[in-house]
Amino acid sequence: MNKLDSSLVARALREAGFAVVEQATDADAVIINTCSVRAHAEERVFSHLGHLKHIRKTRPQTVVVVMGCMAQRLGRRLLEHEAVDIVVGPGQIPRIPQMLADAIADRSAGKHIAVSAEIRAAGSESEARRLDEFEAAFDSDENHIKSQAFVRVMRGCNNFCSYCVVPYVRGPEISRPPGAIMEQIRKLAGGGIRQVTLLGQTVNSYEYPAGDRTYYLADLLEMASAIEGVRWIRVITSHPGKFDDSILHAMAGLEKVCPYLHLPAQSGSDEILKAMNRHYTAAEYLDLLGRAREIVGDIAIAGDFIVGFPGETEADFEATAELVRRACYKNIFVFKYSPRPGTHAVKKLADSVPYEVKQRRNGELLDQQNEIAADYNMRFVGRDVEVLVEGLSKKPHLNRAEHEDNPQLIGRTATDYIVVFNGPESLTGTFAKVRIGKTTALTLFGEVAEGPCYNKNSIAS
């Protein structure tokens, strides 16, 4: 979601006459897009601001903007920072180009802020309309070189998981009109986009009433699949507690919908899940995974977990480890519990698990998953997979100089496996068939294979 917001603002500023520079020391403006989900993310922002404070000693004309969830959460407290000139919440990003232009034109005008006064209100219709128009006008063109783009279908969250700050900074769930979403996808497809990712904090909560009909995520998948030019459609992120099987049937029945789900579990302990306010049990979560694999036979699933949640015992952690063993994930993301101001967990639950215990559990869960994935991924060896090529590998020791005509490239399968192979850079943004020769827990390695690309039902997953 933050990648989308950043690219929207970047394109709007480019069209307003700005250009991106490599170093903050050369910039007329520096914009920091922020996240408040974990304390570490906010700590990094303050570190950046400390660096910018130093830069401003020799370049006082530089305007510093802080946008996103941290801006909404801290508001005027953030504006008091010596290095900050403008603070803008995620719902007000359409205002950034003009606010920035005004600040550059008149540095004596003081500081400026634009955040939602009451985040749990749905917001004014004019504000929602401005955000929709902004997204339609300045779609994520930074990804065009990769032939892929993000499209927000809804924003906000109504779940109030006890550890999560998102409902307090992104507001309630608001679904965009399906017509506006399809118009944006058609525009993207006409501009060369071949993969679109439908985004939402809880994307499977999409619900838009229109007259005597209500549109759901499965309807969007069917409508998007009918748009000429789009090859792959992804969705992210889903909540297990309100997952409708119509999404799985759409995934199984629609050729363009990628068989991949990011489905955070957060814990395998029913006691911890209840304390987290997740509204499902471990058995219900595993049952959902079973239905997904029964309906969509080649589906790949990723999960999220929080270790060290208040009150988590060794038995609770072992329940999580057991869920990971049974779930057979493609990969998982593991986070150490981070108390977030304003959440129920901070108000009612003591952060009782020592940091070193959180760290150990984090490492153990990742090590277990990596061992499972390393064994599971060996089934790819000798198989051909279709990938959307994203471009050059970013690893410095595998650069163009070593393979002038065929540098190391990176791509992803429809099931979101990372594939690394050597090939001409001209493949970037296209689909290629790669024969896998080696695998690790997180990556498949291969070489370009001869013959046409396979369709979705032929992809080794």
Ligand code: SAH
Second form
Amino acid sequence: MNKLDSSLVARALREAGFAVVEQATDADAVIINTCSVRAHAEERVFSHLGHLKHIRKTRPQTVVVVMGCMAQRLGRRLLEHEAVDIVVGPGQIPRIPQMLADAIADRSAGKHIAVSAEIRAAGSESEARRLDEFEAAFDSDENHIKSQAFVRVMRGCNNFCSYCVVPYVRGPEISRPPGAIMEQIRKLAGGGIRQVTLLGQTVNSYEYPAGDRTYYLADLLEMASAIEGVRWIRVITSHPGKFDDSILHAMAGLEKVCPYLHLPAQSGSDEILKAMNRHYTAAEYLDLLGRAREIVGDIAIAGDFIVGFPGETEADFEATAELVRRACYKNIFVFKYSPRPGTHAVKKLADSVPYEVKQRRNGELLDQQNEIAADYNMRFVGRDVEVLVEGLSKKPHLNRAEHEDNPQLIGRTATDYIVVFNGPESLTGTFAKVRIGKTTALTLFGEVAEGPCYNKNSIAS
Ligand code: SAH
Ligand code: SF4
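With the form predicted alone in hand, show me what the form predicted together with this ligand looks like.
The next block holds the full complex; its first chain is the one shown before.
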């Protein structure tokens, strides 16, 4: 979500005549997009602001903007920071170009703020209209990976998981009209985008009533599949609580829809899931994975987990470890519970699990998953996979002059596996076939193979 917001703002600023520079020390304006999901993300913003305060000693004219969820959450308190000039919540980002231009034109005009006053009230509807227009103008994504773009299908969240700040800072669920979404995908495809990722906090809750029918996520997948130029369509993130099988059938039946689900479980203990307000049990979650594998076949599944939620016992944690053993994930993201101000959990439940215990459980869960994935991934050895090439890998020593014609590249399969191989940099943004020679828990290594490989069912089975 934040990557998309950054791209939207960058596009609008480019249109307004701004250009991106590499160094904060060369910039007229620095914009920090922020996340409030965990305290650590917010702490990092404060550390960036400390650095900017230092830069402003020699460049006092640099305007500093803080946008995103932290801006919405802290509002005026953030504006009081010495290094901050403008604070803009996620619902107000269309205003950034004008606010920035005003601030640059008149540095004496003081500080500015635009956050949503009533994030959960009706006021957000006009805001949604403005955001829709802002978003509809998005027709290329120079910020993100070549040939790929995010397309938001819905904003906000209604779930109020007890630990989560998102509903308070991003507001209620609002689904965008299917027509606007398709028009945007058509524009992006026309501009060379080959993979679109349909985004929502709980993208499977997409619901848009129009006349005598209602559009759901499966309908969007079908409509997007019909758009020429688009090759791969992904969706993130899904909530396991109300997952309709129509999505799985769309995934199975539509060639362009990637067989991949990010389906956070958060815990494997029913007690904890209840306290988290997740509305499913571990057995129901595993049942959904079973249906997904039955209907879609070789689908890759990624999960999120929170360890050290208030009251989590060793037995609760063991239930989570057991779920991870049974789920057969492609990968998991594990987070240490972080109390967030304003949430139900912070008001009602003490942060009872010591940091060292959270740390240990975090490590144990990842180690266990890595072992499972390392074993499971060996099935790829000797197979050809199709990847969308993202560009140079992040190993600079393998990308220097001596490897100029054949540097190390990184790509992803439709099932979101990371594939590392050598090839010309000009492959970036195109689809390539790679023969896998070696695998680890998180990465497949191979070399470019000859011939087309355009059938989804031959990608990662
Ligand atoms: N809408 C998505 C995820 C949003 S936040 C969903 O519901 O799946 C991304 C991840 O951050 C969550 O899946 C959760 O695992 C983690 N997270 C959210 N709040 C957290 C908190 N207070 N402490 C630790 N992790 C948290
Ligand atoms: Fe947060 Fe839960 Fe909504 Fe995800 S579904 S954004 S975890 S409240």
